[in-house]
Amino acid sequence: MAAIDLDTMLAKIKSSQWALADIDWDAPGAEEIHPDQWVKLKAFMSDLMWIEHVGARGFAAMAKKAPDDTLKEIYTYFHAEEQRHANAEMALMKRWGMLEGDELPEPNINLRLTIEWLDRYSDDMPLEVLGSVIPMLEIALDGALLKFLLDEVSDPVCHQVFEKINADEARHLGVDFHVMEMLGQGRFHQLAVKTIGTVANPKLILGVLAYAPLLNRMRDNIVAMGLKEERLYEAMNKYKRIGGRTAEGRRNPWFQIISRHGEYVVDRSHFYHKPVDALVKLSNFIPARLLGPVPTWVKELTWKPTA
């Protein structure tokens, strides 16, 4: 992947915008969903939709940290695109009879905790953290979850929607890895000292306590649906291969931390999973009332195909 010109990329992003109204949501094919897969697919789509919105909130925070106006505008577009992806996935759920009226899919408790953390603390996180975590989530989304979904679902409208989503995600990843390399510029010891200071930040520690159980729950849910673990390995290897393709990329301490963490997540035999599985079990006992109201930005989600 060659280095990208951000001004050219911004022009390409602007010319590639699409809307839910571009899709014929009543076209034939909804009956292709097999009754045996409907329940699991509903849970899968709900989680996928919320992950998209988590990404949207991450890009909103990154826009505030962007070092120049071009990257800020790109992240602002990416924020809107991730919201559109979430809305399109909700529209598919509506098409398949998985939503009643204007209801929102219910996020699992670990997604709810991650949303809560993002709402409170993501604006305080440095670009180095968000700019290295978001590509990992998007690699997993693009390289594993979406490909798996298209293998499982025959509905042509689903394939049409995800052709558009995949094109957006390809641009996101191009910018993501460009920025990761940019964040690796400078002397390694200076980058390392800054990283150590961030790692000790209590807000980041809270974020890890929300993020790690979420990944474990999601990993196990999609494997239970039939996703081959090799696809997860492929996704993590892609992150490591592209993120580490240059000296600047390899010098980014957050790339090193997150690529190593990705290896732990996909390897179910690693000791890492024992404490994280315990956190997943503990999170099941957290009463929803302790989390307070859903953040207001969640109300921007809708399945309705507006222009």
Given for the second form:
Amino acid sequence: MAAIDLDTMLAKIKSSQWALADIDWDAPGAEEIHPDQWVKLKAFMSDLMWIEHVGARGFAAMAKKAPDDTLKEIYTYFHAEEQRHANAEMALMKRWGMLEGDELPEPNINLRLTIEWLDRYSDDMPLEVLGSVIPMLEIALDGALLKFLLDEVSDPVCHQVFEKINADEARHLGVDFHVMEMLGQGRFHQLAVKTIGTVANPKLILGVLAYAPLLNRMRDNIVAMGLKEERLYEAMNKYKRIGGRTAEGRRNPWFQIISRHGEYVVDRSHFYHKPVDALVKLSNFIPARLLGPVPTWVKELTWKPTA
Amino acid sequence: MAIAPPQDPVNATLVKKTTAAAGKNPQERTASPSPAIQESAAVIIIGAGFAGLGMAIRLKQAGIRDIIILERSDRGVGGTWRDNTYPGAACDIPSNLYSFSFAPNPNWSSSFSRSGEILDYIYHLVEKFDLGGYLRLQENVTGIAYDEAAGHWSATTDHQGEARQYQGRTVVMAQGPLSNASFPAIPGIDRFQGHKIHSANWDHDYDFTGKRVGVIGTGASGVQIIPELVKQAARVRVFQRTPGWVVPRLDFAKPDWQQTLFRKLPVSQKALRQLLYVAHESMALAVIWNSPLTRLAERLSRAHLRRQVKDRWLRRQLTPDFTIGCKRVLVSNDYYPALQQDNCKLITWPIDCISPEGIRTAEGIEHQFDCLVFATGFEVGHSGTPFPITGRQGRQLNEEWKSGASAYKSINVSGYPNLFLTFGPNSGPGHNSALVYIEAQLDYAVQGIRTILDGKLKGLDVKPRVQREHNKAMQQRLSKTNWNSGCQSWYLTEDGFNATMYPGFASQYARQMAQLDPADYQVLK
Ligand SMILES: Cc1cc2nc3c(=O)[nH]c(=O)nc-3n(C[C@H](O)[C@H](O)[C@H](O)COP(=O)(O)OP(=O)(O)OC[C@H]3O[C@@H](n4cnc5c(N)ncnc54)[C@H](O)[C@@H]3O)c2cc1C
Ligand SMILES: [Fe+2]
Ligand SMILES: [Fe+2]
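Shown: the form predicted on its own; wanted: the form predicted in complex with the partner chain:
Below, the chain from earlier opens the complete complex, with every other chain and molecule after it.
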């Protein structure tokens, strides 16, 4: 894949917008969700929609760091598009009777910790870090979760929605990997190497402490639903393959760190999981009220097509 | 209203020599024969805002009375302040400084005036200096052209659909830097089925009570309108693309004793004006150049935001990411509080399109409204001219300005003799009262017009080399300013060329304009 032209990409993004109102949420097909599927699907959709939302906040932070106006605007759109995905997934949940009134799905404690971290520190993270982590999440989402969902669920409205989401994600991945390569070049490469020196940055450590257990918990949830672990391996390999397709991409030290980390995550026998699974257990003991109210950006989520 | 639209100039005394030169219109762009000459005068002024009216006053005071003011509106004089009557419309500059030094008004009721009060001041000027007889309303100038052989300009106008022609030895362009309201290029804008209002053309008959209102634009007009709308409408949604820097306004009603003092002792008013002038001049250090004062101004603005907005996310949405001064600094105490009212919400998602029922943003939601308010500003010509301007040998100014406008001292353009621009290229104030700049331009124009009329010159044309050198120095100075520091604003052309702002203190500008040096000009006899 050759490097993409960001201006063309931005124009493409602007001309590919869609809205929840484009979809007939009352169309037939909701009954195709089997009752035995329902509980697990509810948990899956809830995780999914929260990852989209967390990803949205990540793009908001990247927009602040973007080195030029075009990329900044692209990230501003991606921020909104991930929110749109979360909104649309909530609308599906609503359609399937998984939401009570105006309530948001309950985020698990690891999500809450991640949200908290994003709220406080993500704007301080350098572009190299976010720009290398986000593609990993996106590829896992795109390559593993969404495909799995479409295999499991036959509701046509669900397929219609994810067709739109997937089209957006294809553009996200295009930009993600473009930026990863950019981060391996000249000025950015030097910066990336420099920030490696700040691995001991307490904000970053806190981030890892929030993010690592989140991934483990999600992996467990998903596997419990019947997702084959190979799907996750495939996603990790895809990250390594595309991220490392050029010398610049491979030169980005954050790419190296994250692809290594990805390998640990999918390899259940790796020592990595001992402390992280312990963290998952530990986090179960954190009372949610300790975290206080959710940040107001979370409250902007909605399943209602019109406001 | 103080100034009733005058009748057609049937009044014979107003109709100057209608010469037979009508057939010789050099502007042969249209095939149709040019209309007969309506009137001719020594000076044609285009526009009856502060600049046009101020020009007439200064000319009169210099003994030049053969003047016509062509104004397109049917609602009389006033320009900006006739058009911008939206709720909350007010001046950002203290009234004492936002008035002509040659016509002080001791009656300002507060330190920053509302638009109605400024309009009253303008009416007062027309009355006091007896300008009514010069006005020709509903004359929308559609083009002007210079006839080198005859040494005069002709202006074609559209008078209620009828083409007319006026002739003048000299022309003063005072059509306003911000007089053509612009709607944003959002797809679907024409499909909207609710009510649409532009800030510069307010619909005072529309009742906002109980209505769902969307406001597009958070610039100077937006921050004034929003607090007023929030008081009336059921629900207000504010669509913001980029947040601007907001600084607190030190507004206070003027004590009565001050008005009395000003009336009894005009010197005291002059002194206050001087003080305000100097205070605003010092702001140049913060907003024009990146200096320690810039940081200080940014800190002041951030503190204002922190004090008024407690929510971290909202504060983040409202925090600008460009150097202060790069775009116009906003002045408001009630904008941030208004945004936090229960019936108001700030929306920063990118706008995708306007649908029949509202605005669709990229997070996939359609925000539905009864009324959309556009506080989206004005078309500003960086490179074009407001209408075709034809100079010597048929040259076209908009052609020459294609890649960015330039002039000599902002007021004359080589190849276009006897033409004086107000708010020409690089005359924009970023930190001080526009009227301070206008005054300097008016007095320069008086010198030029005097020279032409007294010397019976066909033309006074700035030398091309003089203009070139002036602009080289200008762009060099601009490159060091905050405006050219990388943010996109209406100050810059799409290529980032700054044809708008003057890179310096108002007093430097006034000095630049103080003397017309005949050596800079070529005389056409
Ligand atoms: C909302 C708003 C707030 C502002 N606040 C401030 C402030 O706080 N401080 C400050 O210094 N400046 C402010 N300004 C800038 C303001 O425009 C100037 O201060 C000043 O009023 C400009 O006067 P003018 O006579 O040059 O232009 P205008 O007042 O715009 O007058 C131009 C006149 O020309 C007429 N005209 C235009 N085209 C034609 C044509 N083709 N034929 C015939 N007539 C025509 C128009 O109808 C208008 O009457 C503000 C502007 C706006 C819009
Ligand atoms: Fe997504
Ligand atoms: Fe994505």
